[in-house]
Each structure stands twice: as C-alpha cells, then as structure tokens.
Amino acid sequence: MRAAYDEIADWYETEFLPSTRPGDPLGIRRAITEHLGPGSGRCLEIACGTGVHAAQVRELGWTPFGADLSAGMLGHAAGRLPIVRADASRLPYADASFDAAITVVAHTDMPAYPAVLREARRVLRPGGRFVHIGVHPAFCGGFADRADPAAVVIRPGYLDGHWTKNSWTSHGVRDKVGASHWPLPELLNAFLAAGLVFEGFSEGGAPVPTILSIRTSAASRQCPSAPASGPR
C-alpha cells in the first residue's frame, strides 16, 4: 500500500521541518515532557513519521520504537529509532508489549483513529501510559481560518467530521495530503470505548490553542467475576 505521505516525505524532512519556527511554539515538546514524562521501558510512537520525536523520548529515559504506514517517511526515521512499516489500526506487536505509547500530531492522518486507539490499548501493558498530542479539534481544521493569528475565524463545518484538503495556508501539510476531523465529543468517546482512562489534559499554541494533549492509561483487563457464593 502506498501512503499519502510517500509523495511528500522528502519535502517534509528537508523543507517543512526546517521551516517550522524555532523553539516550541505549539508546546509539543512541553506536552511530551509533561504527559509522557521520565520513565523506562519500551515506548511506541504510533505514526512516527520521520522519527523527529525519538531523541526527546530517549532523553526522558524511554527506549523508543516507531510504526508508520509511509515507507517514504520511515526512510528518514530509520537512523533515529527502530521502525516497522504498519497500518496503525493493525499493529504487528503482541498484546501488552509496550510500557508506553504516543501519537504526535498524527490522529488527523488516520481516518480510523478509534481503531488505532484500540490497538494502542492492546499493545500496552495494563496501567501503561498512552499520550495523544494532536491538532486541537475545536480550533483547527478545514473550518478554522488562521490566516490572521490575532483573529482566528471558526466557520461552519466543525461538526461535519469529514476528510478535507481545505487549509488556510499552502505551506503546511493539510492541503497536500488532507486531514480527518474528529469533533471533541467523538474524539474523547473513542478513548473511553478503547479502554483508556483519562489522567490529564493540556493545550498548546497561542493566542488560540493549536494543540490538545491527552494523557491516559490502559485500563486493566478484568476477567468476568465468578458468581458470588451465598448461603446454602
């Protein structure tokens, strides 16, 4: 299967990433530090792209692994972390094989994101941490005109929940590969349905948030309780 990002992988690595503003203007690095935090063990980045977050994950003490559908993006990630080419809704890992998992600005690239969340839950050990860092569902999307940072305009379309290439800029990714939009209730309910327990939230970007980050843990799998024995 050829992934949409295969067409733009070289542009993404050599032009788009270097063109992003220095520092941490969207608060992505801060969100990784705050929600993933220091730890040890295996951490899977689902939809790792070119692997640009692997160094920070490693600095926090984790051993990073990456999975992505795009062979082109993985070509740039290969020297940054161990990788596998895979559909995020069908990860080639055993149950409970990771201590943590993250997705970073990726859920809008995955039309089947509820299935991805179920897979994240499956490959996590009970109690393992899953961190979602994604574009803000209320303020980013084909319905949000951010051409003027001082006056972001929200237009009709927030509840459409569809894939679009509409974008306020021709210098980003959405106009090239499109994006799926998940209204906030649908996004949060998908976490609950996957068996992920909410632990914390944060927003990033200014003056109107661009990023919504969600920290969860994998609920313990429980066997059905045996019927209670009453007096005979």
Ligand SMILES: C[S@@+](CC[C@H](N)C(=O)[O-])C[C@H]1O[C@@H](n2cnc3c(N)ncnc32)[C@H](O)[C@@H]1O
Second form
Amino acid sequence: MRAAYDEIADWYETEFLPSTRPGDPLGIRRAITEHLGPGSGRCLEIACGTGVHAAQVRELGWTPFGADLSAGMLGHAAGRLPIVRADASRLPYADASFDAAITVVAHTDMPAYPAVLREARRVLRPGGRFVHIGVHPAFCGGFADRADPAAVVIRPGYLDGHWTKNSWTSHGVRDKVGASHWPLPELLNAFLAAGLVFEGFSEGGAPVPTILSIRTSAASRQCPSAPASGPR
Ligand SMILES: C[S@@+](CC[C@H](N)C(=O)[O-])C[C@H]1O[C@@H](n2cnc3c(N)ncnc32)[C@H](O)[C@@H]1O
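The block above covers the form predicted alone; next, return the form predicted together with this ligand.
So here's everything in the complex, that chain up top.
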C-alpha cells in the first residue's frame, strides 16, 4: 500500500521543510521546548515524517522514537531516530511503554485522530506527557484564505468537519494530499474522551496564529466507573 505522503516525501524534505523552518516562524520549535520540555526516557513521535524534530527531542534529554505510515517519509527519518512503519491508530507498542509522546502538524493528516489519541494514551505510562502541535483549527483549513497574512479570510466551512484539498496556496501540503478538519470543541472533546488531561495551551505564528499546541498527560488507568476500594 502506498501512503499519501510517499508521493511528496522528497519534496517535503528538500523544499517544504527548509521553506518553513528558518527563524521558527510558526513557533513549532518553541512549542516543543515549552510543552515537551526537558526530560528523560522514551518519547514517541506519532507521525514523525522525516524525523525533523528528533534532534530537538534528543537535545531536551529524551530518547526519540518515531512511527509513521509513509515509507517515503521514513526513508528520510532513518538515521535520525529509531522508526517503525505503522498506522497511528494501531501502534505496535505495548501499553505504557513510553514516558512521553508528541505529534507535530499531523492531526489533520489522520482522519481517525480520536483513535490516535486513544492509542497515545494507551502507549503512555500513567502521568506520561502527550503534546499535540497542530495546525490551528480556527484559522487554518479549506475555509481559511491566508494569502494575505495580515487579513486572513474565514469563509463558511469551519463548522463542518471535513476533508478537503481546497487551499489558498499551491505551495502547501493540503493542496497535494488533502487534510481533515475538526472544529475546536470536537478536537478538544476527543482528548477528553481518550483520557488525556489538559495541562497547557499555546499558539504560534503571527499576526494570525497558524499553530495550536496542547499539552496533556495520560490519566491513570483506573476505570472511573470501578467501585471505590476500601473497607465495606
Ligand atoms: C505534515 S507531515 C508531518 C511530519 C512531521 N511530524 C513534521 O513535523 O514534519 C504528516 C505525517 O503524518 C503521516 N501520517 C498520515 N496518516 C498517518 C497514520 N494514519 N499513521 C501514521 N502516520 C500518518 C504522514 O505519512 C506524514 O509523514
């Protein structure tokens, strides 16, 4: 099976990433530092792509691992971090086998993102940190025309979660592989349903944010409906 990103992996690595990185205009490096932060132990990047964030994760003290669906993207990631080719909604890892997990600009590529969040929670040890860094649901999508960065135009479409290739630019990812969209409450509710506990938020990109970052931790595995323990 060929993954959508197989077709654009070389373009993503050699043209797209270099055009988005100098000066960290979207605040992605800043968000990784702020929300993942320094630590130690195993950190899984879900949908790691070409492994572009592995060096920063390592600099913060973590041992990075990566999972992605696209063999083409992983071809660039090999050598940057240990990788597996896998669907993020069925990760090939044991329960509680990671101390932290991140996903960066990838939730819109995964129509089954609520299932991915459940998998993130499953592979994290209780209390382990999960950091979502994703395109901003309010200001990015097929409904948002960002041709003029100072005056982003929001057209009807935000309220309808959908997948589209519509894009204001022909130099981005959405026009090539398409992207899903979740209105903000739907996205946040999926974290709650997965048992992820909100710990912090930030936005990146100016003057109209492009990135919304969400820091969470994995709730303990105790079933909320289990009878209370103790003397009867
Ligand atoms: C925009 S790229 C982001 C890659 C990397 N995180 C980065 O910041 O450059 C989105 C990635 O999601 C991956 N992806 C899409 N659907 C996936 C799935 N179901 N499971 C795992 N990875 C998936 C794609 O192959 C692609 O590498």
